[in-house]
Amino acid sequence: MSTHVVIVGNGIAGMEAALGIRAREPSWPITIVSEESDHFFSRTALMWVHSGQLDHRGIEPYERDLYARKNFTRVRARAVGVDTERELLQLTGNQDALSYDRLIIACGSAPRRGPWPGSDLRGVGHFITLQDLEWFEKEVYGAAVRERPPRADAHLASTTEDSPYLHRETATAKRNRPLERAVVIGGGLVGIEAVEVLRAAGKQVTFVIREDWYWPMAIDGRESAWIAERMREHGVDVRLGENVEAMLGDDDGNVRAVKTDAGEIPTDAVVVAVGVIPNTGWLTGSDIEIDERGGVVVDDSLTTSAANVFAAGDCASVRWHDGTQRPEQLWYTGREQGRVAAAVALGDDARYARGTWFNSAKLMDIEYTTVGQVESDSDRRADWFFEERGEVRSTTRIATKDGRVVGFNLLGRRWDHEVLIGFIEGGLTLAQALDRLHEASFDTEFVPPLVIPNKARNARSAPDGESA
């Protein structure tokens, strides 16, 4: 008997689930519901589209005929509810509810909205969705914005006012003059991406971060000091330890300044980059359990509290290494969860086993790699730290616990995370990891190798926050 699978979301988790099911069941009907876009795209590459280095097609990993070749049915609509007893997914507008035999919720994240007065002014936005990209490009380039395909939601059924995929009018168009300066609020990866594309466009940028250093959840004060230094060298006005109090508008409803506890910062636009939240508001009132962070609570098989309903990706609240239950909002974890959700929907006894954490990024022009557990915690994990200054500038921070390496935080060079994961899972000591660190080098041919002097190698490991 045919089994109808409905997937909410066509990001990495949703597409991996769809492809995994189709590989095993060529005849099962698979319907993919997406409010944001017609085609699966790489969200982490939005900045390259904004800066003109890639076009929209360039960030789509699959050919646009994938849906037809795989016999996927695509529905452009906003999901607004689930009737788990009758197994129906409810949609906006006049579209009929979709019946399902298996439902996979992979609806991703939405930008966290600014909590300050004036956050709804024209010219205030985010940089998470395709619709955010459209707004941000028009805000920065105005009438000169590069030619784009028709709006992604030109044929989209009516949506709701709380949707993260609504299009917004720009302050630039209302003022009828080019954007000259902007403020970015929030010290994380999306914030630094917004800063970078604004500087690439030649705009004045003020980066407001309420913490004492940039991205404290991922890098320490020593590492952050270098990032802030590089941003300032690129012409960014970095404001650390400032708290936003309000957005101030002009008589036409356009943002004109950001008010902080240190004064007013004149601006033509504001990018709010204070994190993301699971895009699960539409599940309110259903019998699908949602945790306090907004994540869909799942067990190790990614099964929710409702029969035949699964969740994967940014919106799924999974078990972490420390025993807590919360969403994992990374591309590669979404990919793996999508594969597990597909297997479970097919009837396999599959489990999502969260492996050793890793991530990588580029902070302005500084490479960043993190592997394992490097965050501070109550057990006073020890840090070994070395800063290289020469032809290459880099920092190497290795976290140890009970004499074994548990994490790496690395800036300025390129590293193979799989080799570093092997060091951690193999139980290497600090000395062993330093001896073999060259095995993980991913630098290009003409980059001189990292040389750590014996004095630095033999330095005593120090508690978090202190230099070795």
Second form
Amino acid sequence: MSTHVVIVGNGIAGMEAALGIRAREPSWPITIVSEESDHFFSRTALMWVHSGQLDHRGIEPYERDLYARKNFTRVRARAVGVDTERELLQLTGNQDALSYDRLIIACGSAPRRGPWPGSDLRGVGHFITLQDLEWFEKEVYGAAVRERPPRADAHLASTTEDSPYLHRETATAKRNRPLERAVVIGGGLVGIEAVEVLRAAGKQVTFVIREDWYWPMAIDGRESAWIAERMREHGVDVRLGENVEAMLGDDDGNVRAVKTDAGEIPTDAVVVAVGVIPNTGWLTGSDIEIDERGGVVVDDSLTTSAANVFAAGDCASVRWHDGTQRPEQLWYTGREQGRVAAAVALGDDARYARGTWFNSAKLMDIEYTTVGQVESDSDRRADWFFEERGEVRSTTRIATKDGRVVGFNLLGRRWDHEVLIGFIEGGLTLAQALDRLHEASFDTEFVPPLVIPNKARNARSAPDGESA
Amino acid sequence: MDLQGQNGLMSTYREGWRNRNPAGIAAAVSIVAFYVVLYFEDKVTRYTGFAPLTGLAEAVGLRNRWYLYGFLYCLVMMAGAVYYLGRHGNSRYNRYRVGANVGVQVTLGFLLPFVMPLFGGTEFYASYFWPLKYDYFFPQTLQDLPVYMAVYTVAGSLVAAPILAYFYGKRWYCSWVCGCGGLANTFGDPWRHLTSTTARSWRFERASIYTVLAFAVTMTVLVAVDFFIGDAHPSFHAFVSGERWDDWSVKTFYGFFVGSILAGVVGTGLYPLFGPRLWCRNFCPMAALLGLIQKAGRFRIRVKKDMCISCGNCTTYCEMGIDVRSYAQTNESFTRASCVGCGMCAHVCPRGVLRLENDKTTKTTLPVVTS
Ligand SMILES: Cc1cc2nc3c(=O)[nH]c(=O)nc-3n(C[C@H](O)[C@H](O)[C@H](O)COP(=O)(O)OP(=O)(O)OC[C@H]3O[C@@H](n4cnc5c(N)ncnc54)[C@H](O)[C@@H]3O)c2cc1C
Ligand code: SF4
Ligand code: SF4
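Target state, the form predicted together with the partner chain; input state, the form predicted alone:
First the chain shown before, then all remaining chains and molecules of the complex.
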């Protein structure tokens, strides 16, 4: 008996699920529905396509014959609803609904739109989807010069107004002169990446962040000031703690300035990077449960409220290590959830369980690794902090609770988070962790090791720099 | 970034000459034409009555066209090194490696062989070893070389090179010493992203490079046999070692096809179309041999667990066309025979996922709980 698996989304979660099922069931028909693109690509890598460091083929993790090799059926269309009773996935236009035995929803995120008046002006956009990328490239360079992805517009024949995969006109074309300056709003990773590609293109950038520091969860005041200083070295006008009030347009409907509580910032374009929301608008009306954040509610086996329907990746609201239920918008968790969804769809008793939190990123040229609990709001926690100056500039923050290390927040060097997780799970004290920190070093060859002078070892401080 | 990581964003795919536009094609055609004249100047002379490179060499006092070539080689490599270090020179690994490579080429690859004959010495290339410099293992050559040079080249090829490759990987040679690798890494750097990364190109690589290795070894054995029995068997001698290059012998065929066409005309001439390591990856017998030792040895690229975001920077910028991402995204530390340890994958990785290591055994040491 063969089971028809339908997967909505060929992002990391959807593709990982498809590959996981195919590895065990060579003959099950697998249909992948994707509106955005024919091929799976790394959304995390959009910035490099923008600058020209990579091309579209380069950000696709598999060769383009993958669908043929794995015998996946591709449907390039927008899904608009699920009939859980009759087990049908409905598509736009007059395309036939797909009947499924297992449905895996991996429809990812959509950009969160700015709440400000003027957010619809030409020249205001996001940096989340392939279509956003093309808008942003054209806005900055006047053209998307390299080969576009195959059948880049195949989905446009029948889609809906609320799709995040639509193309957008540029203000640059309308204004008929090259872009000179831009404003980026929002201090998360996507905002920083937008800033970086604008600087790489030699444009003036103002970076407006509502909070006093980026990622208020992970980065504390000292680190934030340190990052801001490094960004200013790169010519970025960083505005911390400034609130956007409106986007102002010219007579042609192009954005001309951003109004904040500190004044007006003239601009040719605005990238709104204030986060993402689950891309689940198309599921309203089905009886699959969606939470107030828009996430598809799943249990530990990634099963939704409807039978034979699973969800994975950015769109799924999963249970976190702290017990809360919310989406986890990360690449590696998307991959892991895709694997678990595949196993569950195959009938295994698999569970999605989250271990110690970790992640890494690059903030312009600053390497960043974070492990464990480093949030500035954790209570009863003391932080040890050290800033290294010299040939390598780095900061090391180690959080402790009841005398044991619970988190590492590390800027400027490369670290092996697995070793650091071992330190946390092994219950090391701060002194022990400092003695063994070198074991976690992952710097490339010939980078001098981090040396912590004795005086700094003994200094202690409470969270956020107040001395204890 | 400071001492590691990619120094800003590169605009590789926004530069046409680096992506096979007419300027890139013109560059390839010019380099190919240069190599054709270099290797086959006598033919050119026969048809045109004129020897452009020899004439130029003599005019600038470099004695013959090979020294002219050596001189230009150093110049181009230095210019390429400036370009390379401008983009990747924040990394010490890159600085030391390219510095050593250019230094070796200028001294051992050009100055020494140029100067030694002036003092009545033998022209000798101390930075090339068998089987790349296959003629250094011909018994006749060994007999003609001064004893210390003969010992150097045999010990270098059979003892030092394999041992170093076992402990440090083939990078000690292919990325720090070898002139071919050095040119690829400097002058060839603008085109490194053009190396094919497909599974098909990997199949081709394995079929072709081990064929060349087998050919080089067979030829070395045949020439040695010929040395001892050639006088008694003139037709065997002609088959193996005939020197007239229009009556093919094993030696002239290898010299023409592998030495001139694959290493020079194709291997270097096509940099701007197929990336700079075409020769090293697909044809070099030395790379094949050291690669096998590397597989068995201690060198590896270590992958940090679950941190890879599958961006493809490593795969795109690997000059050997290794799909590094395919290992990184599956948490698999790896040693590939073709990896020349240029370090670029680790350098460009925006999540610090990769590290070159000389020790396959290092593991996470789990701390002992002390309470
Ligand atoms: C610029 C940027 C940088 C990032 N960098 C990092 C990083 O460094 N590290 C990290 O961990 N995470 C990063 N992320 C987040 C990461 O990319 C996401 O968590 C991940 O891509 C989510 O994968 P997914 O498979 O859940 O969904 P997505 O990749 O969003 O894929 C959604 C898929 O669903 C399809 N789809 C959606 N709706 C429909 C519909 N109605 N009908 C048909 N098909 C539909 C789309 O075609 C698409 O294929 C970044 C994100 C962005 C935008
Ligand atoms: S795998 Fe890395 S070190 Fe090896 S050749 Fe490729 S880029 Fe260089
Ligand atoms: S290893 Fe690094 S460069 Fe390679 S795909 Fe993964 S994140 Fe990108």
